[in-house]
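Single chain ahead, by itself, as structure tokens, in the form predicted alone.
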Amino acid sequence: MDTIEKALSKHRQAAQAELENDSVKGEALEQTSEIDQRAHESVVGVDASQFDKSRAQGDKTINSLEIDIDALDRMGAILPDDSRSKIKEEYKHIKRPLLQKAMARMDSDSPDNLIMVTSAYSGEGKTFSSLNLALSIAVERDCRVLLIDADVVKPGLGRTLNVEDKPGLVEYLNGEVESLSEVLLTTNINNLTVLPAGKTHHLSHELLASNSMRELAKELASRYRDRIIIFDSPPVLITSEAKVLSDVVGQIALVVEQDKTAQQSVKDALEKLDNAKISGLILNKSHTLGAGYYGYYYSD
């Protein structure tokens, strides 16, 4: 039995347990079609109105993360609302030859649809990127995120989502859950998931480069056509864990800092990687906006 098909047995055994103890008056179980459908969406998200049935009904099945809207906008991030920013705008553009290219695989089995933001060292906003990426892909009529913390040696973006102590990538790649459908978190925003990075490993590198991981990896490329994968990567020149995550993955964002990356940095990395995958440049903390690069302000 593959990773998929595990990940919707449990979810199947999990909700049926649930509606059994519901049924403790004599009550018929009559939903089974509806376990069925809400297990299917399960593996790389959950359908949104199928997650707001679910948790108004109590179903205690299905991880949640409730994200701060406020944190975001405290931050400078994409709201999940129907203004206009700048940041939105920007992200327009960042994102529409990522999801062509995406697109384009679908009748192939390319892992274009898994993308890996990265930068050259830490503190360049590569997490804040990869998070912003995944709000603005949400909004999309035709997809689905799943956003992935692969920094598993220093998770930036469980610190950003308040989802450190949370088991996740590095659990599942170790074998200490049984099913992918553990460890994601359904959100509050529409189409997106999580995949929270676990704790620290002292075989990171390994975890990412198993067999394991490689079989995650084309799972997720090949199983759901409408799903887009975000990788938010450890940087390139001071961990070997971004190299081995770079060779699954089928499209790769570099971000560089404005006055603090240098020329040869951005040179270095881009050698360490398959300039095949490299599908961009993303021009952090500029305040002026030059030919294909889009910039936004941001700290972290």
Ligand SMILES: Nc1ncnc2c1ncn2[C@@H]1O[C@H](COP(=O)(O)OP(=O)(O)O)[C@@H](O)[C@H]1O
Given for the second form:
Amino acid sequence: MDTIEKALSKHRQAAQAELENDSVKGEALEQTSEIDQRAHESVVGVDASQFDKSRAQGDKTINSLEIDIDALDRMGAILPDDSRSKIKEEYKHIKRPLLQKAMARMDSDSPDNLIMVTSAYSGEGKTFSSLNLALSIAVERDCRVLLIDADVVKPGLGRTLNVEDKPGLVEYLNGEVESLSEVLLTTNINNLTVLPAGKTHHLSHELLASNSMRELAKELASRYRDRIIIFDSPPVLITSEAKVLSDVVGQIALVVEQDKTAQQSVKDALEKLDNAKISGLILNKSHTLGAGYYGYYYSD
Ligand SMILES: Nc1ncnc2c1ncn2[C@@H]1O[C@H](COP(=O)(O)OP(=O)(O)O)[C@@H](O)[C@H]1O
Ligand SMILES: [Mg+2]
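For comparison with the form predicted alone, please write out the form predicted in complex with the named molecule.
Let's see the whole complex now, leading with the same chain.
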């Protein structure tokens, strides 16, 4: 059985098991709570003196962003209140292995808290999945999340969160701003900080491949080690930026759109990425459980 067939087969089994066995699910969710509790403890335990005095000095963000909750609602995304339990449940399963790996880091320099969300092509749900993953972790588990719009060629989060005109990753990597804090946006959603893509740049590939990007990734892994950093990333098969970005993250989640992403495209995408970093596939817009969308996470 190949990877996708295995993923689909696991998906069906998981869906079946979920329907049949609520108590097992309850246990699994409790485990997630423990992981998240540890995450929370590590947030509380971080000492400001550990932060280095590099270019990105200054943890305080200067700017804030009011995320339009009604827009999230219209999009079908996770909401900060208690509604939308179905998608929240789905993302519990998606985030669990990612959090597990991120929290299991023994070495504070490990980039396993840097998670790249990508897919073979555009329109398969990278932005939707990154945003919901970030919301799921921030809203439900009291864990700090930094959501980065790293699709500097076609910034989807910019449009979704209405921050298209804000400076962001590009300006930071270009050296146009002094510190990261100038481009980070705290939001009205507790624990969620956003880094917009910034201006589209004709040298985006070079920027992502630059030493500044490597330094930033290192900094995010160590200085922000209590946080989960999610990169909404360019698609693997039509940009060279995705491959470059995949080199600096610790985990990759590949979004596969059911009935749209061809099996061969998934295989081609997997071949281009470091398989050791692929923590799983997110099967987006699956209809297996009936009406609506269903995300599934496969990890092996
Ligand atoms: N699971 C989903 N449920 C509802 N809408 C979705 C889902 N996944 C994607 N979409 C919508 O499909 C469109 C394309 O998704 P997007 O995340 O922007 O793709 P990408 O970032 O891969 O280009 C967007 O309008 C998005 O809101
Ligand atoms: Mg996108």
